[in-house]
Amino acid sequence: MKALLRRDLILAIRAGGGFGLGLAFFLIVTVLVPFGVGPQSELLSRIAPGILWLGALLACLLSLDRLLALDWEDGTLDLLATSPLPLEAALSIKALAHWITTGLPLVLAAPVFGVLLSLPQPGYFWLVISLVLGTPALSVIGTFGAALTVGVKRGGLLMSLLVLPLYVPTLIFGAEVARRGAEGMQTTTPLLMLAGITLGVIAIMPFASAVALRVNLR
């Protein structure tokens, strides 16, 4: 397993689908924010959590497309298929390696991109908790969705179009928790409503990835 999460991570990097495209995109969505609603900083700061919890959810979804199709290319699917190690454990290795190099990244990089939107301060640290507690869970979707249209030509549009409403739950309760730390409210209940989803996200959907992904390969 550490030989696979290495492997995934060494390919996710070279193959341009690691944390520079997804912090790139991240960027450029928190830098043009402003140009579209203006320089307003108290305008800025109400919407801050939610426009940079939106961001870090679209520079997730931007490297899924790469997440299995360069294992399908090579064979290194039916490998695995075939292998001692079950199916749902390489796959939540995928997504743990999917997390490290894009979504970490992002968690790191949201504070310093807050400043550019204005993030009131105590928005600072619950924007942070809730990337770390949502983000994971944007990685186990994804997987899901690459599972399923894995083999498929050009199938980045259709696997946004059936991971993005997965998505939804998540990008909420993220944006709610953040919100409310920086408005000083209670975030209790967002903040567990999120820690559920993705708790039950990564006890679920690797199965889930796992039929799809043995339907595809048949």
Contents of the next structure:
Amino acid sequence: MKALLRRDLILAIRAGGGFGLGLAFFLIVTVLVPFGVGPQSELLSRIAPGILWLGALLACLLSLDRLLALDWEDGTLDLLATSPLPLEAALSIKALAHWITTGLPLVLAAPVFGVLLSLPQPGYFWLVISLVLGTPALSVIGTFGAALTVGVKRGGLLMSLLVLPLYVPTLIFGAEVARRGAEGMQTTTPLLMLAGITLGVIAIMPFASAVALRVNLR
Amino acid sequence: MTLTIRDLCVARGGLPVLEGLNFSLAPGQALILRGPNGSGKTTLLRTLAGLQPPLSGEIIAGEDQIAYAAHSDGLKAMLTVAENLTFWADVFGQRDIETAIDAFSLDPLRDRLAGTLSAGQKRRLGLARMLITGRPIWMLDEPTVSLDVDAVALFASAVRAHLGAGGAALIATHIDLGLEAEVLDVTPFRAAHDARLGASDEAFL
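I would like to compare: after the form predicted alone, may I see the structure of the form predicted in complex with its partner chain?
Complete assembly follows, chain above in first position.
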């Protein structure tokens, strides 16, 4: 399992791995929104938590179709499925690798990008907390979407449509934590809901992903 | 360690392609699969490797006995030859990649990125992976595609060494490897096309 994680991280960092794609997209969104909305910092700071969360979610979505497609194309998935590694574990590891290369950079960059949207000062802490708790769910659900559509030519569109509704609860509670934090309100309830959703999908989704992938490998 | 197949029927896309297959593979034995394109050799190998369920019949083999090599080699272009092999060694819980590197004379290529190898060199790397799995039953699907004469000889001697060490191999190939192996022609086992046993599966695919 460590070998698979190490391989995925090395592949992401080496040329052509697509590391930084999500981060660049996130940067573009947060840079362009103030131009679109206009220079009203009160308005910006009110919508900042939602925009930052939306940007992070779309950045995550952007890199999903490469998650399994590359391993499918070169036959690695067939060989992994016949290896001693359970497919559930392999997919969990791939989701973890996706989070480390996509979700984690977003979490680290979010406070910097928050400045561009004049996020209120108490919001930074809660923004980072909500992203740390929420983005793993995005990677795990995304792995499920990728497993469902692997082998479908131009499956990216189908996958986005399948995955988006599953992302809604995470988006609602994640943005709610960041918004309440920014306005100095209690964040406990949405924070617990967000953490619950993430833990739930981490526990259940790998099994669903493995079943979907096995059917697709036939 | 034996592989026994009883009255096996395999399907592709819900339609049966081969039926009534019976054979067994003992340690030290190799079986060559022959048959025209589309006759179901790959489907049979994928079924035996556990990638798809058989329509009917039994496959009796121990757990984690079978190593499968498909048409594609599962190589990562941005990893070197040694890194590719080390990855599979780790996945299969093995340590030693030197035997495999020597067996397919990959030593001069060790630090080259797999993406820069020629088709035949990639194939040699893909076949070297079989040695690394440490599993007794090899399932090889057209292993000699794009190999030159010398590389085919290397491959044949690797298979011979594997059989000598008590392994077994099931090889779908069209060329003569010079192995003392039985040949199984799959053509007589072609499934009758009105037998739509698997059609009900379609709804779930």
